[in-house]
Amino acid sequence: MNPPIKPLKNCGKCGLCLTACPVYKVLKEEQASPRAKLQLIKAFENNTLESSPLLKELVSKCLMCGSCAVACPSGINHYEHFMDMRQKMVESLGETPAIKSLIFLLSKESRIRMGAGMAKLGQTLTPKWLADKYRLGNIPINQFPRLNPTPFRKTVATTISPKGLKKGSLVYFTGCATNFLYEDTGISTIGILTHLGYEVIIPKDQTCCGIPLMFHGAPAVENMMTNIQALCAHDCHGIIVDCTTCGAALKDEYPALIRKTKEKDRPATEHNGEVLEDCAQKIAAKTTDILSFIAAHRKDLVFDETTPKLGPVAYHAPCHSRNSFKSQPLVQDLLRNLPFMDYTPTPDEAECCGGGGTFFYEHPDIAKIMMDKKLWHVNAVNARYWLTDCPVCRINMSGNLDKSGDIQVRHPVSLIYGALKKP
């Protein structure tokens, strides 16, 4: 669980966060550094600095990757301070129509389904010349992933039996991306977990984890309540996420958000706050990402010996995988020891790709510099597959690839599942 948010006065201005911040490494401007943002927030809270479009822009120039908090010797949770400040900026200055629309859609599952349906219709009706011409950030419309024909959770049972002897039960939090965009990730995750002997439970009433709302200063309490109740309704040995951003919400943000709502005497206490707090802590303790889970059970995987060697394979470590789950070394070891995979690390494997939720859309110039560097390195190793366990990174990476190339961007689970020995 996140520790209580430490006061801004703890910042010693040492500058260690500068070398960790992907935005600062691109811009080399002090005002873009985490250290500067903390000082601006402190001035705002002390009423010596007023809200302004410039202040809002500076606060928004952040990927919310958490690297600065990991590097901070004073233990300051920049993440929480930045989210709180974003909320204050939105309350003071409002939000752009595009971001407001996104927040509106993500705040209720019925709206997400409606938005996905509209987007699917748009993908069908938009002529190719128009899809080639227009971009969101640096990504041409036609290079965004096609939506699933049917939302993934509608295509699978709530409870899926294991192959062979049952070892335990796992709840699978699919997130929005797997449900609406990347069904291959969901199919592969279920296939691997049942292959390992686990019963898989997929709560139908789960919804957006709430991280996109919190990143944009919007309340995520309703999403949080829905998911806590959905996940706590099932007795299980663990909770699996295929996206570490969703995982960071369950593991880090839910306990912190309940704590803050209780401190502010807000609606959480009206929903039996003590029970919710206990549930949130249990969820946090049980949550693990799928790649860490596979790494812990690698010796139990049985592969088809006829699977051809896949490679070269490069990996991009998402920010939340590195900073929340600390899973990069586990994933590296896993990929290195898979018998069918020719894993070739790139020098910037752990560098941010510039996706950052909507960062690639709001700050395309900064995102492009980050992505161009990663593209150079992945091309330098002649990668055939470029793997990542974050759906936004996947969108950003595949969306910026040269269409004439043959690199495939995939979640690692799809290659692992494809190589398993089938009954």
Second form
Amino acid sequence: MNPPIKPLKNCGKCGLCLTACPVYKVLKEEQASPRAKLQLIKAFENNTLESSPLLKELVSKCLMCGSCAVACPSGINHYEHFMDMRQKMVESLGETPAIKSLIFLLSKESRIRMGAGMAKLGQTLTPKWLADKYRLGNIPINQFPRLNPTPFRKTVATTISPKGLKKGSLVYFTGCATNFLYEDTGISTIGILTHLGYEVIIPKDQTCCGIPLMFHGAPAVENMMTNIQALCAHDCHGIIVDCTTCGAALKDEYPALIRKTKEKDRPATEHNGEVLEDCAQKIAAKTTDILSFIAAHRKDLVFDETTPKLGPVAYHAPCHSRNSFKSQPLVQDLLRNLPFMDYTPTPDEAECCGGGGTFFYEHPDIAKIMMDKKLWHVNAVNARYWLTDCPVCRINMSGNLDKSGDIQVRHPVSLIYGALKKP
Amino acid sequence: MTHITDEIRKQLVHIVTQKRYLDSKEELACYAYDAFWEESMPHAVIFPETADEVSRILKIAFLHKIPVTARGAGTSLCSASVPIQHGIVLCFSKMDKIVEVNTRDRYIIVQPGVINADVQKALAPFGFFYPPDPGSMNIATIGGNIAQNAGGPRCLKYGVTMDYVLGMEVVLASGEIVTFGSRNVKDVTGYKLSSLFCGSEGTLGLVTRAILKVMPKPETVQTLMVTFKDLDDTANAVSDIIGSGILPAAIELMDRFTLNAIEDSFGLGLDRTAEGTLLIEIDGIKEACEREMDKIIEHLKANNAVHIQESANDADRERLWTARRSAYGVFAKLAPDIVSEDVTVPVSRVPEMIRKIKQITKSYNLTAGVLAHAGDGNMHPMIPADRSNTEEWARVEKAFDEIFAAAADLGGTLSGEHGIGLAKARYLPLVMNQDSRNLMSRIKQAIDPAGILNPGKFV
Ligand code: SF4
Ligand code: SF4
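Since we've got the form predicted on its own here, give me the form predicted together with the partner chain too.
Full assembly next; the chain just shown is listed first.
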């Protein structure tokens, strides 16, 4: 068998990953570092440490941002080691009832819909499961994002025709955030893609990507199966995500998860005669984040010349955009070249906002230190708009902004869509 | 040596509060290692925040003869921060304040936990820099740099940590807080004790504040990437350049094996077929740099350089240096363990020493990469190996025995910048006679009579 990930023993303990770790930077404690997590996992696997609540806490004190793996010269894929370890810890120690019910709910689309339906009775109040999923723990209730009046996917057709000549078709994976919280992202994404001449297909049977489950040590096999089947059913040129964390699930986690389930000797399932693993590979290869896609097609965008100059505009690069899609330089280039935008980068654009993983909920004190630094910089450049392409970052950023100020947190697509020339 | 009893524990916790005192086995396991392969568990980890706390902790440790090992970011390559006799690890990472930046008087005052790169960041807006640049500078702390007398590529021209420490505050094993040196670049008042503490590897006292000399940033920096068909030619070019009186900021040499390992990870488009590659950096006034550059190129050509390329811009340079700084980690990819040493020889002996390293490792049937701060004769032979393979490990050890002996033979020394720690303690007799080693022991005995500071290391 080919070891899918570089074995832990190849960590030379050089310490370079510490430079990249936002948690280490705040705490300055080795036990919070990626290197220490690997050592702990190693100790657990050698049976020098048995599982314990503290061990679980130490390996989970992590944003799952993947920055350590990018910095590691030895090619260690921390992410998968951490995911694996979380699963083992949950297997031996169990999970809190709140997290358990969240996992139960998120693992089936029908349950998610039911959860959303119940929430509607309470009008725009954010339902508890969404609050848990996005870990709204330390955000004041009145700064919660408002619920979409109707789940976004219910408001659009499965297939939306392009404006003008059809250049191709794209499948759009909307994720839960766009579906329930941020319909503006969805509307704008469709608007831009059709403007560019693409037919947009939104498979109705897609569901939560499963990343929140995986972070909690649940394998999310059901979510993966559902999504692979939903996405594979359509012939398309590409699969677009508006959230790079969902994107990372399609691009990185599903192929890895299939490999792992196979190792456990479960037979690979067939889908339309195609082995599921091949489908997953195809999906992985086709997945692009919306901003990279727009960057590649920037020249084809036609703007309304009367759009007033917007700015100053700052950007926050989410961890999965930087580490999984490596899109930050493309996005910078895009924002710099949009005629209507006064892009003013902050020096800490790529620093973590503290929202990731199970972090911001479990370690609000550390997350706050990270966020405060970001707020300082974004205020220093007098930003009017603060853009980001991750809904968790967006919730975290707008939830922590001083509401008396006038900084708006948006997905870049909504400003871009707003400036397009409409027929 | 005493164990930490409940009563002692209570006293220690009282000093720093529970939050900064760790003794669960899970957390202790995270302080049993540094970048060297040896590991050993501490009994407690304490994060001091002031010199006074350090002093009170040391008083207790002194009284009860508890070993105390200082730690910064844990990037030592010679096991300096591994608590080999257990006891307390005193981790300085939270003492990370920059106390004063004063470029008019050319100094910066820092706490020991400040990261080297943060010193550079604090100085950059004023057009100044702090020359010592160890490979781990993006995470390693100044306290650790001082303890190990750290160097780096730039030290060819600028010198090592010791040359930049103007003064310090140190807590001695007894808990006494002493200061020496001053804010003055020139100061010959009394013994120059900061030099004694630089490179003492935490065996004499613990630095709680340092005054560092800083330098104005050079007007221009130019970087050359040069390839050779022959490793001998590469090394000869280095000793010719230095021999002719030119002093570049850095001359880094990589053999083919190293270069390929780096290229595998970074894909910079380096020439994989070159037997030897040099990375040469010169800095200073523009006109002077240009003249130096011409002379350097002459020497390179005379030694059959195949390809000479000047890096176009800062981003290019930064990429090359990032790759170079990652060499250690890149090697780690090749095998579970990596033995990287830093023998140093007079620069005229560099070609010979490289030949020796190649010969010796070959005779033990090992693959080795050679990476060197060649301009100052500081070699990094690196051997990827697997410690669990006892037969192979024995060969690695034998090879290093011979490499150290060869370096000593050529008038060289054991370590140019990593320090001795555990890694090289047994080789000391090669370069220091019994009387000299006795002198070190007497100094240690005088300053740390109970032997609690980093015991079990080279002294
Ligand atoms: S950077 Fe990689 S090799 Fe170095 S300590 Fe981190 S995981 Fe280990
Ligand atoms: S994933 Fe991010 S937060 Fe977690 S250890 Fe790595 S760098 Fe640190």
